[in-house]
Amino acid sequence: MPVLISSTEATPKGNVPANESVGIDDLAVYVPRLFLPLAGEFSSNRGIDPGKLVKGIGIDRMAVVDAHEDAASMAAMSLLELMRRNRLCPEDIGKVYVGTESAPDEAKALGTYVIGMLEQIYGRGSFQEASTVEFKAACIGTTFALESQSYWLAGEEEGKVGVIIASDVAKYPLFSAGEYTQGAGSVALLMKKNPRLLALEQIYGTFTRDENDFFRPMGCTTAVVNGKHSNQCYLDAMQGAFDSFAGKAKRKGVITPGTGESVTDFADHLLFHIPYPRMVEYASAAIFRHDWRESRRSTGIERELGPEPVAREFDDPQKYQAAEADYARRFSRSQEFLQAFAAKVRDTAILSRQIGNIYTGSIYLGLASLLEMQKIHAGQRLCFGAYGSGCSALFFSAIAQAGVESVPLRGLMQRLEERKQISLQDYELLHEGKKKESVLAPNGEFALVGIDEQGYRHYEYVKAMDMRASKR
């Protein structure tokens, strides 16, 4: 039975059954101390324009990993944040679940080290009824994760909250082509019935078949990308699940478009998973377009654009194919396309431009984005579009509560403008594995400070710099 916004809470547009509510009640974002520009030494070197980079891409820094950190050790920062934030104890927390594709470890669940790392606060064995299992599957992983805990928590009896975390390191081959998408970061969401945020509207719209448009296969340590076929996977998907998402939200009576209306009208932000953010324009144009073709606003765009092409009309599939190329670039330079991405899309991609891609989390900095930016208002409707390359989607929606404005902002933009710029050579030796000595001495946070001879991980928390180089 669906788990729906409270009656009591604000309604949005579209109908929705009175029952007690579950979802986002509060998150927090860790982002390493480091970044790199991307215009200047590193564009330079590379023998790119920088205005590819930061219009053409949409990235202005990449964050970067220094010596000590890792997705265990984001992960269990960002927990630790939201437990502060929050004033939570270990015992009220009953699940632990961590999307990742960057695991330092192929059968053990990061979620463990993460519980270990905060046990050295909170006490050994604090953390030992809270249960945790690690989610892969590219990029979509954290968004499933968030999915099988909403029906867990739908059923929790016992006033448990739950706990997911997307924590990646975004890799790719030094001078490839996706190296400047790269980022790093870990995002935690703290889940509870009744949530101060966000309910879920319980509504999930799937796409998945099988590609290889990304994947990284055994003992690599960095991803193979197929780039132009990963973009035309990800809006194949994103397209494919918006169906499935919209058709169950009308067949349940949740969104009910009238004469002339389309399901994105019912939709107050859109958010989607952003691997570079010009992404999201490409993602948010290829669902307009195809939700408006019935609607009221598909004689305006034929009248500003002409008729869409018709794959039947065209004897070369090469000719339909430059046509339809053709004509999605001038759909997404229409009025009507951008108006509404100013208006439902655009400022998600904030903080992925100061960050890069975080890979499970990326998404999530766009509820983040909002959130800091004070976007989000209670009664509205956010849709979001998760997507896995490999290949899988996910659609769908939650309404903003009565207590969204109330919680108390991350101060995300200070903490992103206080971090230090590094050198190419020293994010090069990085990204190598080849410095062993951090950039920055970890000061009150976990740090990997050995690997012992069987590949063990061993972490601390540090209040001083104390690598102890030897272990490693």
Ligand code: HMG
Contents of the next structure:
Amino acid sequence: MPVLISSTEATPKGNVPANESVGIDDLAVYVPRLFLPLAGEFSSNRGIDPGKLVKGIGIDRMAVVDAHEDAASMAAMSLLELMRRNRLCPEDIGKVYVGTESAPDEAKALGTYVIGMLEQIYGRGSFQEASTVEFKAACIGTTFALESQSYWLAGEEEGKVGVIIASDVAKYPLFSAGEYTQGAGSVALLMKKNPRLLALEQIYGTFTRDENDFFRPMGCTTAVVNGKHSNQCYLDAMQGAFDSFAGKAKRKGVITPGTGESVTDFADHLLFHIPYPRMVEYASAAIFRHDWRESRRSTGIERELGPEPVAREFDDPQKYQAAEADYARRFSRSQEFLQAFAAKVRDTAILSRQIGNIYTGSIYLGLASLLEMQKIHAGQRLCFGAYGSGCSALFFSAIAQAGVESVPLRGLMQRLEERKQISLQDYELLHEGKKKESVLAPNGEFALVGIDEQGYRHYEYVKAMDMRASKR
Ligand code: HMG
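Now show me the form predicted in complex with the ligand, since the one above was the form predicted on its own.
The next block holds the full complex; its first chain is the one shown before.
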């Protein structure tokens, strides 16, 4: 039997050095205060059955940025909350890495705007010893930043901590099939030695291939997406990264499945990139099916579903594809899959249902979902499958530390309930940049207050209760 890690086994394990691990110490999430429900005005105007959006895609509400918000202001908001929660001073922070694909500038690092905003609070020059760089790799940028920062942190000798911020506005053209998979938000991760939440096992499995599934040519404000192809690229890349991770974990002796066991038996939670919640179901079905093929589960699955279609037994490739799609659908309804999905994957999408895609931070919204629901227990192994179009996937693992049960919660569900619902008309005006006045005047937040004739952006911290309208 594999050494399954459960909530009752709180001993540190895996590939984490006992005395000096690196990983995630805390996280903070910022979500805009406006939302659009998908069922209702939106679904009827677009002529889409609401059941498709809420069940078929899996999103109830899409977060919408107000006129004074962008990827930089949201990043500053999540960093501010992270610093306040952890009583951090700017001087404690060695590096601010930012994962984004919706930065407002083609050259200037988004982190410099963020530092400028934070220095309005902490004092000018207070961040001058922190370096900042932007990681652009579609939705996987933040995860490559995390991998990179983990190596820096391991060698850091001045007692500094690192920060990684994911911040994005996910935007597709109005009336397109991508429209109902939009969203916006930011997640800031505090990276430390001997972290309270998750110690990284430092095993990274990668897969990269040149693809046209999703991209945004220079000057375009919305992404070009080949929707069905993007789903397939995601699944291919995830499987490649999983195999790479599994091979490394076995070679290092960190995960050593015995006869009939599989690698995912050694994971308590599987977190995937969440462009929309149903994608997590497709991804986990593909990974479990692949991983279980040689395991003891395969007999029961074959008994329930019959044999898998084999390409060489079909003369017509289209008939094989149809048989394969049918088998995949039946696999995703099998008892074995439904049990594993409910136990290890389903709860990661709770916040995403209320927010939509936040691109590179989506997988960490999955982590926030588990933390807010107190589903993670010390000693558990979490496996992450990040994906970025273009395309790359990265599969890695971490072990939950004792602090995972004591770090204060963030009240995210409550905050999402307090948001303001906007009309379809306001959403469309904001989407097209035609609404200059904020729907909700900035209040206790960073706000974009102007873009000057050179294109430089100006942000201000608007104090709480200071109800000045945006100057834009
Ligand atoms: P679509 O054509 O709107 O949806 O495309 P569909 O027709 O495939 O239907 C989706 C599901 O709804 C299906 O479920 C339908 O049956 C079901 P399934 O058969 O697969 O189980 N359905 C219904 N369910 C209940 N009641 C009904 C009903 N009708 C249908 N009445 C797509 C969906 C996601 C492709 C589209 O929205 C899109 O292009 N989105 C943007 C791209 C995207 O999110 N791709 C995901 C993978 S790529 C990625 O994750 C990277 C990304 O985050 C960017 C980055 O890396 O930076 C996007």
